[in-house]
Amino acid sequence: MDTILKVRDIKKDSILKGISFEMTEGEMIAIMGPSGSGKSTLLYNVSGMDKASSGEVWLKDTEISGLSEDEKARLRLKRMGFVFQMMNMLSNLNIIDNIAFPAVHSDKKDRKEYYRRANELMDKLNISKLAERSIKEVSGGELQRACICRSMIMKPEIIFADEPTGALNRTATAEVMDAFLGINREGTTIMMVTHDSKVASMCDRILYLLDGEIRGELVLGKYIEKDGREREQRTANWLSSMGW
């Protein structure tokens, strides 16, 4: 597979201390580490939402850190998707309007196509019946799956997810991870910050951060459900060896 993301010696103040790694197209990696290790800072700097002190980030042939703020904003809209722990939906819009909003707001000419795409995504993630509901009328897991639909509305090359299951119970977490696994199997690259070892065990690879540096890496390969328990145990053992 081709390389989609190259991170070269990224530093951010005293938080990130020269981080380098690569991702291939269609890969799903988890970023783990204790609180304060720099996980979310890494995600924000790699995606261009924050400006690194030094280093380079390449999304295919585009060097992100060298772009202007307007260029970064367009890049995030067109080529990236984002899912956060805090599900930032607009309370005055129903679910499908929230999903379509970023795309329609940027290009009103293709409104019908974006709503067709929103319906298609909701169907894939089993939330079609929620289209006309308020965000207050759905569960946390359903709302997060709607957020994943929103992140996919522009057909991004990569999704950045920051603790996407952090506020969910186990049942909702399983539903959300099924959604992530589904879109990843269809080819979307995913970089996910998580504290949840079970969530991390479903990823292809785990990077462990400590004090702003990558201290370890665990390669698991593509998730196969029948191997779930073995992967969980392997991940738990590895995290223990990292001092988790």
Second form
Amino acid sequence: MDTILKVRDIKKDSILKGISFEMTEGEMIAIMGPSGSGKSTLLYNVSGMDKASSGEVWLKDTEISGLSEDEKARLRLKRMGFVFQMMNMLSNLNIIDNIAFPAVHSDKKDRKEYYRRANELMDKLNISKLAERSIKEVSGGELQRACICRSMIMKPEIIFADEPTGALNRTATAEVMDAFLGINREGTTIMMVTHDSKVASMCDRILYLLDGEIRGELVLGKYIEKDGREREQRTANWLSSMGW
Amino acid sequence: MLRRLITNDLRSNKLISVSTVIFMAVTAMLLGLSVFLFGTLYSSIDSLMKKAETPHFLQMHTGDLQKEKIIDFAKTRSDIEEMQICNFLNLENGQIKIGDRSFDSNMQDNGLFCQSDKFDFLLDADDNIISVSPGNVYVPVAYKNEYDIKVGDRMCIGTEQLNVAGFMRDSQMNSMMASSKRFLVNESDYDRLRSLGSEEYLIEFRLKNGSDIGSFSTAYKDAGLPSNGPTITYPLIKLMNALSDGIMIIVILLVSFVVLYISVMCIRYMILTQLEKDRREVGMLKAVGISRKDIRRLYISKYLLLSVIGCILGVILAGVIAVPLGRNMKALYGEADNPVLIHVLMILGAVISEVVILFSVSHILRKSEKISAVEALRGREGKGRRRNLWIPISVITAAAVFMMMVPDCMRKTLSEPDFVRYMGIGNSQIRIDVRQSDDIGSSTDLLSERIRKDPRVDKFSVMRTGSYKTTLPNGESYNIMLENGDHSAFPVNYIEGTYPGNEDEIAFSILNSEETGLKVGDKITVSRNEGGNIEQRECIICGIYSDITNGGKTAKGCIEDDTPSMWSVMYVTLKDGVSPEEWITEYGSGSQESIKIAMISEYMNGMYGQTIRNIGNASLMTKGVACLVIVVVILLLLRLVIWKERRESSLKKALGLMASQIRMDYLKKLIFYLLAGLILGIISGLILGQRLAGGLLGMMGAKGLKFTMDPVSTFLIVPVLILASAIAAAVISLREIRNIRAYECLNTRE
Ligand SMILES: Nc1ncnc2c1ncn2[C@@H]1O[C@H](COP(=O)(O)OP(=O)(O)O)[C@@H](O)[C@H]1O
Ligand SMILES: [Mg+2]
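Can I have the other form now, the form predicted together with its partner chain, not the form predicted alone?
And the full complex, kicking off with our chain again.
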């Protein structure tokens, strides 16, 4: 498998103290660690939202930290997808418009195509009946699945998710994880920050972050449903060994 | 989708959207209105003067007319296109009556005139050259409203009668600032009535395109041609025509700039508050990779839509309001030449105001974009910059006070007794004019002797104006109208130096000083007439004063020689307790028709009445606009404050405070900031208003003017209006407090 993301010795103020890792195409990794350990900061710096103090980030052949703000924005729009904790949709648009918004707003020509794709994605994530609803009229899990649709609309190479299940209950978490696993199975690379060991256990690999450094790594391999229990157990054991 | 985003956004922020549209509409309306009125005034004056073929140079003259000499002079000039000498039959105002209204107290030189045949035509309402049938008279349109004259009224001149057949527009003398008014009659009536008045001549010239009027006028004077009377030139006529309505327009223009400022400021606060509200969403858009430019475009498109609505509303409003405000203008000067162009310009004016607003929106967005995606996602309060929304309330109140104050104070300044001194007129109680008499000198002597002996008179001075030839330091000859007399009794306003105290001193009006370049201390040689012999005497310029009388080019001195007087003026102030009205009636009944006696206040009212009334109209409109602005601003900003402090208010409720207590706290705070704004506004009105009014009136020739505050308006009307509208708006706005629930502060969502 080809490397899609290469992070080399990223430092950010005193929060990140030199972080290096790689991701291969189609991989889904989880970043774990106690609150305040720098997980979100890492995600912001890797995706180019924030400017790292030093280090390099390669998305395939593109070195991100050398790009201008506008170039980074374009890169995020076209080649990356984002899912945040909660409430990151425009309150004045309905679900389907929200999903299509970033794509349509920056590329008006393919409007029809984007809406077609939005419908397809919603279908896949079982929320197609919510298309015309306002974002206030759907549940948290549904909203988060809509956010996943939005992140997928431009067919990104990689999706960054920061505690996507952090504000959800059990059932909703399961629905959202189903969605992530589904798109990952179809080839989308995912880097996910999470607090939930069950969520992490569904990922191919887990990195453990503490005080701005990677302290450990657990390789689980592709998720298969019948191994769920066992993976959860392994993850829990590993986490407690890390001092979780 | 963009459309849906914007319409939903507008729907969920109704108050903000409506306020924005109101601001945009009012701004567009005012700017459009100023442009419209300005364009109409300029174009209609221009068109009237073109159609009437107004003379470029006009010399009024009483006495012996050396017609041959004038014709000979005209032959030598290649720049003359056409010339004519018209007769003007000056009537005594006491003899004139139209319907049952007497012209007794009228301050103008009223007289009869026959339609000229070459140029300087008198026109009807449709710009046609009027031809009058015998027995009919056309009345200057300026009198139509003042004396409530109707077609069919009888005009009595002594025992004779004429039928008012209509109203006419006089391109030269339309404005009340022009001191003469012509009544148009048939030649046969003119001849019949000739014995009732004294005849005067208007020596008129039309010059070829591009000729220099100034040099023509010098050549005329140098040729020693008849010049016993004021000289008037085309530009001066145009200025007089423009001024009486022009000031109103300038006031409206001024107000529209203030409103533009207020609009921009309010819109700024609306945007900033909204951005704060939208912070998370904007951060998300940035994170997802929407460029800053695209985000800005989202907001701009919303404001673009609002501004289009505002602009259309504003233009419609301007069109409606322009009708009454422009009525007087239309009556005086007729239709504008190119109404389509003026309407286009009006729309352009409105559009420009919107462009300014949109630019400021873009600027605000650009500046407030600092918050990064990361900061927004971390949900941080924009670096602790809590905006104080009370301060704009003060600032906008101040601007509204300023806006209301300036027109009122301007009107007050114009109607103040002391104002005459800036016009080149002595500040006395009574003014007596002796004009158009065969022997001004002896009439003046006779009358002044009588007044001097009158024990009721407290202060008195006589001014005789004659035409003097002078030589400037550079050797050029220069003619001046020199007013001789005791200038210390009722001094006019001197910008520099002081009045002439002896025969070797002369004071110049600003216009004369500007034309000759002479300053205080410079020397000039004056030709005196000593019993028929011309004697040269060097005089020093001792002072410069502001003057708008007699065309503004005047001089003052105290030379006692034998130069014949063109006219004379007496200023009288009576002792305390003497009724000036009775005094005027007593002197008026016994004196000749060439003598006009009036209160200075009437005299000023005659000249500036129209202007003062116009400013009054503008000031009424200004008050309306200011109150509307205050209502909208308070409504809006209080909502924003309540919205921002919602959680805090909810906590107060949870702790047991009543809604009425919370409301009272807001009201107290509001009144405090309103009062601060009032004080700020009054101070800035006094300081800035002085400059503005001074500058405006300076354009009329009255330089160095002191702005008089109108205490009733400043300390009573304006504060009451502002407080009343503010509190009314506040009561409505504060009703929202009722809807805040105590449990809201416990709710951690968002
Ligand atoms: N803007 C900032 N400036 C300085 N320190 C920050 C800022 N934002 C977060 N931090 C600090 O950086 C550390 C890492 O934060 P974060 O990446 O949000 O942690 P996590 O997502 O792992 O909980 C924390 O100690 C936090 O207090
Ligand atoms: Mg975090």
